[in-house]
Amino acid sequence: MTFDVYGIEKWGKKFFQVLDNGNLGLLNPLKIKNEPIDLTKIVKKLNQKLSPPYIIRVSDYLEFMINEINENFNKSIKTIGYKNKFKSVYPIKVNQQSQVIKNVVKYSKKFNSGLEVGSKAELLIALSQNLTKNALIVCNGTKDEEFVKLSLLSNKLDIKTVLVIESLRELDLIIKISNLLKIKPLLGIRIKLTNLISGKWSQSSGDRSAFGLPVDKITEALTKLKKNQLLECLILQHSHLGSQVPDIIEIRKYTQEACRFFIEIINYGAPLKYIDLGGGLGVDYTGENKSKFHSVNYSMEEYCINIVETLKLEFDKAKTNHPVIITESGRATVAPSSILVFNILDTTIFDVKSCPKLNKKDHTYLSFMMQILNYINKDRIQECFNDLNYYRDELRILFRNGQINLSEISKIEKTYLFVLNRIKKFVEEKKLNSNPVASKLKNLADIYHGNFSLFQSLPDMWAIDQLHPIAPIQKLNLKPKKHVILNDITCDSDGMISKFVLNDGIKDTLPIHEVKKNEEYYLGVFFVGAYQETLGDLHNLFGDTNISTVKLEENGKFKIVHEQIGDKISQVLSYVEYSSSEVLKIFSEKTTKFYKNNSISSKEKNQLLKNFKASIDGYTYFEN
């Protein structure tokens, strides 16, 4: 039997299952028949060498959404008979951690797939990359000299490498350039469209948005394109709707006026071949389908099909040659891919078994928060709440004032707990969600602590609200009867999560099972492939996490492909400007004083440098 509280079923339908034990099982979508992989048995053969938390990455789960992707558009493609093909780039920012570009570029070859970079050190990983003879690097963001100059060059190599223009001054720059280096470029061109989207990145669409040509000065630059004999060089237009689209009729919109501009460039004269939607395509992390934040009220196949229906019309209408489509899915390529997996390391309970004994050296306060227990019940619900924290208030206030000791003190709050957990449980039996009583007694929810930095590892989880599925990983056949909210390992009151996909919406608080001592209980953070590896920050000096790449087999069976060892803490010393070793040296003469001056003996002062030492070489998160 199992409890799916989590959700699972919704969010994680293609790669997750409840195993019969419990465990959490990891799904192979590319082979179907396969039968699922125990995650706890991955997490127990990572302890022989590693300690948690860690980045487990699931290659297969990257290269089956590159084949969605690139399949669903394709398939759509042909059904509507769209007369050009579709070309995927992938957005390095999304991820730019060596093995997932690795993985993507290896995945994605067979299909021509390209990449998109925004600064000089993404183009370097671009560059760099065994990328097909047809695939694009797609140049992105603002560009110095440098960057232009490399971007020109490259094509040298046989590099189909496409100069975005975002705005007047850089074309100025890429003509300087290109003529001094005798260079034609392959230029593309940024459109400012002026439809918005909805959702939180919806500063990144309209007219408003930061990067792109607006309207009044697209044709100023098509002038000066060909006034330079360079007009014949723009091959691309491009067009950035947002991250996580919610809502498809937004995603047919954006690309309809797409279609306006593209249509009346080539108009003008522009030889242009590709049309680039840019990103978009959302990831529904709750498993809602609904056009909300966390989710999306589309399918894979629906967005392909309107984007391509879309287009054809428009195209058609206009008798204007099919472009080739270009899309820059990052998001949705990458988020599945990785899990977060932590285990809890201690537990804060608001919970007390037993109601304490009143005796007659107790203040009548607290025989009178006894006697709520005998009038709890519907229609005085909010009065026992009120007339208890009436009197712990007041009984509080003694103690400040040294009329009460520490020992009267501890009973009152263990009384106050019992009666407000007798409370809690009677409006949860009774269903009086819509009690005012109710929301109140949210704030009673335990902490459970776990081994993880929310700002280096879930940093779109505190900076912006994002949602990600978090579940245990085992005992998911037994109900669970605890309520809480997360803590993260640092010394930040930031650094909790009180929001939670369920399966029934999204909640306050995670329910979850007992702890029991000495066991080792684990939860796992699930879709954060996008962002999340490389947005994070050095928060209390908690650095990268451990990192293991895993391909699922047949059996039952898997296999670790890569591991990357997470930072150690002479590395986020030096990421701060400390030398660890001049760190060790300071610290080995100040023992040495305190050994001289027969403060410590000479076993305790090695002892000292030796653990300091082994800090220094060691793990920046909690190890047993």
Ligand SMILES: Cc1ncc(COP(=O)(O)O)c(C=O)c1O
Second form
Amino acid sequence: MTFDVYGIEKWGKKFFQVLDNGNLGLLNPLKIKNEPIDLTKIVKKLNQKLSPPYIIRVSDYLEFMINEINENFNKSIKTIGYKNKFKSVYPIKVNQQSQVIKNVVKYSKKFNSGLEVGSKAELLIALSQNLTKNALIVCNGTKDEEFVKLSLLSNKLDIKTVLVIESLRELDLIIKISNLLKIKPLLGIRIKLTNLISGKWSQSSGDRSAFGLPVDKITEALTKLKKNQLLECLILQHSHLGSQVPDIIEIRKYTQEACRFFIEIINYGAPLKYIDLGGGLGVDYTGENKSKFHSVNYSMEEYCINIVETLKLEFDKAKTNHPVIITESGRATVAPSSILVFNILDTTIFDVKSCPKLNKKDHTYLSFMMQILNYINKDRIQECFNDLNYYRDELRILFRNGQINLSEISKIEKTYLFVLNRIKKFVEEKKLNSNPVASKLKNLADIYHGNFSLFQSLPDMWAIDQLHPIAPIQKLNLKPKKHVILNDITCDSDGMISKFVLNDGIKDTLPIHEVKKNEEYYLGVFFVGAYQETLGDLHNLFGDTNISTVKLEENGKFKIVHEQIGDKISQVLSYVEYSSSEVLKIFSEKTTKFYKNNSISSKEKNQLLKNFKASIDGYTYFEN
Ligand SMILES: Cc1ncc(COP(=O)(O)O)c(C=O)c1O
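The structure above corresponds to the form predicted alone; please give the structure of the form predicted together with the ligand next.
Below: every chain and molecule of the assembly, starting with the one above.
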């Protein structure tokens, strides 16, 4: 029997399944008949050499998503009778890690897919990949002379590098350098659409968006191109409406507006061949299938059909040849393929099951606290809560004034929690969710401390309240009895997770099993492949986690195809301007001084140095 309190069947339906033994299974969406692979077995295997936390990248999921995007567009093109092709372009910024890019290029080769870059560093990554001859490298972002030069020169190597004009200043630079090098550029123009999208990234769209040329500047750019005999180089129109677009209607409206610009630019005389619609294809993190920030109200199939249908209608109406369709879906391509797995290190339990025995010496208020238990009822719940807090606060004042001692205040705090838990239980049993006390009691959830850094591994959860599904990877056949919030390993009160995707909606606590002493209990955070790996920071100097790329095989087997050891302490020290050899030297001189003073023995000196050196070479996270 399984208890899908986590909604795994909703958000994870193509990728995850609870196994009979209660562990989480990884399905292979490329080979649906294959036996699911037990995720705990992968973790056990990794534990033989490394320590959690891990990012586990499932290469089959990446391949599947690349196939899905390309095949759905190709199918829509065929069904709708669109007279040109689809080409995907992967935006490197969404996950730049070398193993990810290597696999993106490998799996998308058969579709002649390209890459999108937004900086010089990303351009270098793109130019060093073995793309097919027909693949494009689309260069967005602000470009300096070096960026423009390298892009232009790369065309000599049979690489189709398209410089997307982001501003008139940039166009002047492109004209100057292409004249200097005598190389005709492949040009794109980034247009600013007026349609405003909803969701978290709405500022990427509409009049106030920072990107793209507004109408008046487009006409200026076209005039300038014509004057410099470069209009014939303008082959691509680019626009991007923002990431994680929740509503399919917005995608339709936006595509329609992009078409109008495309048709007008063609009418002006530019030989546009490609319509690049940027990113926007969202991920249904909650599995709700709704137009909400963490969800989307459309499927991949619908997304493709809506775009192709809109394009065909508009271009046919204007009697314009159908251009090649490009999209730059990064989030949808990589999000599903990475899972963060971490272990629970400790628990802070606020649920006091037994009440301390009172005696005559105890303060009267303590017995008043206990008497509250006699009048807990529906109509007096607020009164009970007020009384309990009043007595506890008064007793805390007495402690601060030295009128009661440590063991007395400890008994008071325990009694407080005991009574408060009884009030909470009553509120839950009677389902008094709308009672103001209910919201105040939320803070009473126990805390599970996890071996991960929110800032390093889940930065969007911290910064923009992004939701990722979280679930245990074992015991899914046992009903979770506790409700907790999660705390990370950093010493920061912000390192908390207190919003969870569950089967019955978004909740403030995570149902979880009791974790016994010395028990290894793991949680998985899902769909973390997009943006999280490089946006993360080094708060408290917790660095990159260990990473492993896994390939799913037949008969419940798997292969670890690549392992990337996480940051060592020496590495994170170097990011903040420390040389580990210098740090070691200073520490070593200090121990020698104490040894010479006879303050420490030779054995102690050696022990100190041995431990210091081991830490320098060690993992930044908690190790067993
Ligand atoms: C120009 C451009 N293309 C593509 C993307 C990726 O979009 P998505 O996150 O929707 O895949 C972005 C990200 O915002 C972008 O700025």
